[in-house]
Amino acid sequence: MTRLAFITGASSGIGQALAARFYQAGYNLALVARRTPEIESWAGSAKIDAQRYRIYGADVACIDSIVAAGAACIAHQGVPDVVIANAGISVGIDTEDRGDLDVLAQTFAINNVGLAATFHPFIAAMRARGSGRLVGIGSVASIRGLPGHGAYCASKAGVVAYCESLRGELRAGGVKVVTLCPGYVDTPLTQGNRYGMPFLMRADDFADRAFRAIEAGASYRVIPWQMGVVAKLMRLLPNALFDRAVQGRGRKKRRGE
């Protein structure tokens, strides 16, 4: 029986590497974004068996929006072997500012709530049949807080923090969650970016990368792994040594940057 991937922000940079990684490995895709027609697009340009795939336009910001979305997947395809909560964005806030505080907002609706909301349709589901993953999307960024990043590293610091509580109630049941940090993706999201990416990896390496520890069903996974490796040493940087090491550090833009 073929398998199904249900994967949010699908449109571009990593979603759309993961659905080409789950495709070549013989997947069904269940592909939500908000910009449906670059989906289409991609599909064609990939030569996608139209048979394989369903596009389905959400918005995860909007609750009510992904809920039905999922709902809509189960009636057309039936109930995700893998269901990737993807969606996300990454602006630059100044507490100062009250414009950013919206902001601030809409990170948390997104990366956050959209994510739980993401993965709600399918719980009960792939508790009855006895399996299922559940893919939570965070970042080595979760790891400390970054000068300028603040909606950005606390929304995926909650990301991780919501996947492991998550884990531990569906273990019982078999629905493994596994999430994972990309460390810098080349993608439209990290491109505008004004300081170093140290390893730097291309999308669909990634994405290969995520797919192997998807399939192993890993609770925790840091990608690259060398990103792993200086994300627990800058956890453990006593914070006066970590705060003048970010000392100057280049901000991600904010909106409107």
Ligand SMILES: NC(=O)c1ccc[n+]([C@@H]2O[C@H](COP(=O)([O-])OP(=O)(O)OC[C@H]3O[C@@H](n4cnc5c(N)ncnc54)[C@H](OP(=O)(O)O)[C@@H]3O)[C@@H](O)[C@H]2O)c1
Given for the second form:
Amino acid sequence: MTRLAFITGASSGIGQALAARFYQAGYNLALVARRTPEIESWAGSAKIDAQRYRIYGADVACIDSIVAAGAACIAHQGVPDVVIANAGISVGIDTEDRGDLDVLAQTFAINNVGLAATFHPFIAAMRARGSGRLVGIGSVASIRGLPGHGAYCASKAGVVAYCESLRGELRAGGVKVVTLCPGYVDTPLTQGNRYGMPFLMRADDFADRAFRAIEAGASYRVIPWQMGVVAKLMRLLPNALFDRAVQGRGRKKRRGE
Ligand SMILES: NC(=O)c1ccc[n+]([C@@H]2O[C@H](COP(=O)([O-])OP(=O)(O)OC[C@H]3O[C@@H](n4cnc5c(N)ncnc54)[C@H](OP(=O)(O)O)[C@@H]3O)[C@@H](O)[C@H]2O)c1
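Having displayed the form predicted alone, please output the structure of the form predicted together with the ligand.
Expanding to the full complex; the earlier chain stays at the top.
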């Protein structure tokens, strides 16, 4: 029986690369984003067999929209083996600025509530079947709060904690929760960053390592491993040293910058 992967954020970057990697491994695809023409043209240029994928237009910031996409996937393609909640945004904020509170709210709506709502439609069916993988895309930005990047860092710390809670809840039912924390991956989300990006990876390279971590049923993985080491050291760093280390670091661009 052909396996099925449901992937949000499939119109760009990491989501697209994950779709290519799962397809190559023989999976059928359920691909989700708001910009569905982008997915269609990618599928055409990647020569994806039309019988092996379906596109679902959804906004993960709207709970009903992404829940409906999940239900439509079950109706048309069945219950996926792997669900990857990958859709996300990364925008700098300044809490002094009233407008940036809306950016903060939108970030949590997409990166956190959207992630849980992506998983929601599949949980009962996966538990009934006794198998399934729910994959949350976190970030190394979850490890410590970076100046100017509070919305994103907080949201990704939330992803890690939320997925850990869910992992404990679903373990006995045979459903695995996999948390992946990418380091820096070359996608539209990072292009234009004003700071150094150590161990920057190509999206297809990230997707290959992510695929293997998901297949292995890893509970938590930082990719690449070198960033995992950096992350562990960062976590150990006393606040006074951490604060000094990030002082003067370039900030993530805010909306309109
Ligand atoms: N690139 C990195 O270095 C890096 C590092 C750590 C973590 N990550 C995480 O990896 C994930 C993918 O990032 P990326 O680098 O591939 O970024 P990207 O190229 O900007 O792609 C983001 C994807 O998310 C989708 N998305 C955004 N808002 C959405 C919404 N409201 N509803 C539905 N889909 C939405 C976009 O699709 P539409 O606009 O078409 O809807 C797009 O497909 C994100 O969660 C990001 O935080 C990336």
